Amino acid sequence: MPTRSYTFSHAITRAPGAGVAQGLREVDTGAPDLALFQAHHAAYVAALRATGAEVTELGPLDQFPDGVFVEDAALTLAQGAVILRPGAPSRLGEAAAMAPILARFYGEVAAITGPGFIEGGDILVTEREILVGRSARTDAAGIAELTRRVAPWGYTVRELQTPPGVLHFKTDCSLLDEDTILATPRLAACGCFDGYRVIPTPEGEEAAANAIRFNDVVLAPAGFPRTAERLAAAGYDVREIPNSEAARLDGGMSCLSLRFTPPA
């Protein structure tokens, strides 16, 4: 039986728009180069397609510069989708725009209505549970509402705490297989992955923790050779994707797509 947490037939992406330089960021490291961002995004989409996935490429949302980071707007599961409620008020329109797109693939699209908020970057789906980290963008009320929304689909939600100074829970971790998680030492040290095998990122390569297991490959950000070597030594087929411009806006591999298999 296919694993529901990383075996997918579809993905949704959104191209970076001309206003992407106005996107939110925790630390200003300079504006992203749009042409370079577009080239990196094209390589990302090509890597998804190379796995056999059907990729829906959406056009830019010019009024929402962070719209390229589609993962924050929704949670796509095997049984249904949930439109999320971003913690940054300027991003609420991104979630609303994603609802009709997901309705093409899902018979059931639920929504987080508030007053809590929750972003996809704080949600890690494993084979056994959904881990959600509280952060500046995800609060306890948002997690509680998500728990209620996914319970009928057979999912258990476990609330955790994102480390101080880290934007999203998945900034510091990603799923590699049913039992294995790639994580920064600072996140793994909190004990949130007890019962899983953890592959730690090497010192100085913490930014490599956000990767994607998509079917038989791991899509990882380029520029972190020791992490790539560590993953390859553990038996994973690693494909490195340039990510320098998305990283200027706190974006990683998972942020740039929604990954799912539509219900039969």
The other form holds:
Amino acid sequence: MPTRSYTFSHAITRAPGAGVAQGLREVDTGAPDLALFQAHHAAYVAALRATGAEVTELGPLDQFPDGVFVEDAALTLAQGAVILRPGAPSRLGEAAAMAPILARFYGEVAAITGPGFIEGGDILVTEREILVGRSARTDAAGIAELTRRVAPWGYTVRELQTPPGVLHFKTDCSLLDEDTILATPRLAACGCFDGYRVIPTPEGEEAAANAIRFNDVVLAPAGFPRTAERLAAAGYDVREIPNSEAARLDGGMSCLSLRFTPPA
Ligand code: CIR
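Mind sharing the form predicted in complex with citrulline (CIR)? What's above is the form predicted on its own.
Next comes the full complex, and the chain you just saw is listed first.
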């Protein structure tokens, strides 16, 4: 039986638009180069498609500079989808824009209505549970509402803490398979992955912790050779994707797609 946490027939992405220059960032290292970002994005989409997945590529949303990071707007599960409620005020409207897109694939699209907030970057779905990190974007009320929404589908949610100063929980970790998580040592130190096998990112390569397992491959940001080697040595088929421009906006592999298999 295919896994529900990393085997997917579909993905949704959104092309970066001219507005990315205004995207949120913790540290300003200069605006992303749009042409380069588009080329990186194309490589990312091609890598997803190469696994056999059907990728729906949405056009840029001019009023939302961070719209390329579609993961934060919704949670896509095997039984249904949940429109989220981003904690960044400039990103709140991205969630509503995703609702009609997901309705094409899901009979049931639920929504987090508030008052809490929750962004997809803080949600790690594993084969056995859903881990959610509280962060500057995701609060206890948002997590509680998500917990109620997904309970009828048989999911348990475990609330954790995103490390201080880290944008999202998944900035620091990724699912590699049913039992294995790639994580920064600073996050794994919390003990929140007890019961899983943890592959730590090498010192100095913490920014490689945001990767995605997508069908038979692991998409990892280029430029972190020791992490790529470590993953390859553990038996994963790694595809390195250039990510310099998304990284200027604190974005990585997971942020750039919604991954799912529509219910039959
Ligand atoms: C933001 O600050 O919201 C965007 N510039 C980056 C979002 C990255 N998304 C993610 O990690 N899921």
